[in-house]
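Here's a solo chain for you in structure tokens, the form predicted on its own.
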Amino acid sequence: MLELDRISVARGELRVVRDFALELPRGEMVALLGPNGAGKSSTIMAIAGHVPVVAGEIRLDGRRIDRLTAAERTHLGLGLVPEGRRIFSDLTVHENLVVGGYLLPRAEAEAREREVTALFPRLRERRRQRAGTLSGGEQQMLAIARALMVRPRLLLVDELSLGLMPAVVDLCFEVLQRLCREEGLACLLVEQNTQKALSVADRVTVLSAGRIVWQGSAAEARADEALIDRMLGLEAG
């Protein structure tokens, strides 16, 4: 599904990610892990087309994106759902929702809508309620059920947990990995809860200053529980 072929990614003059490679398959769940300023958020901001790649390449079920626009690699079935959830806090539930759907015809749009709010119950009786007086985990579902309105095939996810209850935590990584089981989407998560990470994915990538330290499956990482504390102990630079 997704091929990062040896990606350069530059914020300004600054090259914050170096000669990243990665494969990842349908229905898998990767976790992109490293101490701040490793470069995990650059990484995912790269393949959704915010943050430019200056070398390597992106290739989503073959086809080479990495020159296209954000909006391209959305209609190519690309989801973000971004850290800090950026919602449109002065639009009600459902508008945020028709916002996320906006490349759909309207009847699509609606029957959607449906299936996401199924996946979400408390959104769907939230429809009518403006998005900035929900509460965080409320606004956290909201940010993933916007991505999920284009049914896309691949999924970028910034920082799920930030400052949320476990129990809201437990219910979207719930969802996320029902979707990768049974409608085989393909997931890239960057998350500072190291242990739920390791909890839900399939496999691990590890950056510190920009460059891949440790790769291997999550099941690996969770038999040596001190492996990945040292990774995440060096220096970001």
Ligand SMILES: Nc1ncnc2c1ncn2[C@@H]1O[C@H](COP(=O)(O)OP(=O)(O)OP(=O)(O)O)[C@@H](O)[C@H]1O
Given for the second form:
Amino acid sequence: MLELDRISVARGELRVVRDFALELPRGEMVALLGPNGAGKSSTIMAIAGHVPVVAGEIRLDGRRIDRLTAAERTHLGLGLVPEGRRIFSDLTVHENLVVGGYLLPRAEAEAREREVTALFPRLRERRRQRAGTLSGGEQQMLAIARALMVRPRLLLVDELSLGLMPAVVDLCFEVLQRLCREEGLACLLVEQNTQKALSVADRVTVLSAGRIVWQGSAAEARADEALIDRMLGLEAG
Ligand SMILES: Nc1ncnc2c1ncn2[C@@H]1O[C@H](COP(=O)(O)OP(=O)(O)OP(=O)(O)O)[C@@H](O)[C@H]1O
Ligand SMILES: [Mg+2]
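Output the form predicted together with the ligand next; the form predicted on its own has already been displayed.
Full complex below, order starting with the chain above.
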């Protein structure tokens, strides 16, 4: 479904990611790991259309999308849960979801809101609550639910687990895994929590200083625990 064909990503004058290649088929979850500053968020933002791709191509179902605007990519089925969640604190849960579904006709948006809040019942109970007063976990659920409003086929998630209790992280990943299994959603997850990432993902890509240093199945990575640590530079050797 998603093909990243040797893309390079620029931040200002600087190329922060080079020659990044990845294929992400329907229903699959790929974890993107790497130390701070490796270029993980830049890669995600480039796929979503918020940061320029200066070489290579991005294709979604065979169609080239790297010249399209972010809104056009959303329209084609690309959802983003950005680093830091970026929900609208002054709006209610319901209003945030309306913003997420702005591309949809009204009746469809209402139906979709019922579906995404069924995935996260705590959001349904807090429909009229201001998003800024939600707990961190609830805000992450809202950020995911908002991205799901347009029924994306590909979801990009940057640091889902950051600062959250394990139970909430598990709940969010269970929802994503179910969507992958049942609806063929493809997910690209940036994660700091390596163990969690390896337990939920099918495949793993490790980025360091803007280059891919390892790609393989999550099972391979789990079988050699030191491997990813080594790649992340957490351990000597
Ligand atoms: N808005 C920006 N303007 C200029 N340079 C930036 C900008 N955002 C990031 N960079 C640079 O791009 C490089 C990659 O950053 P990026 O945020 O993609 O890394 P990351 O892997 O997501 O790191 P982290 O784990 O800390 O979130 C870094 O060297 C960073 O300084
Ligand atoms: Mg980042």
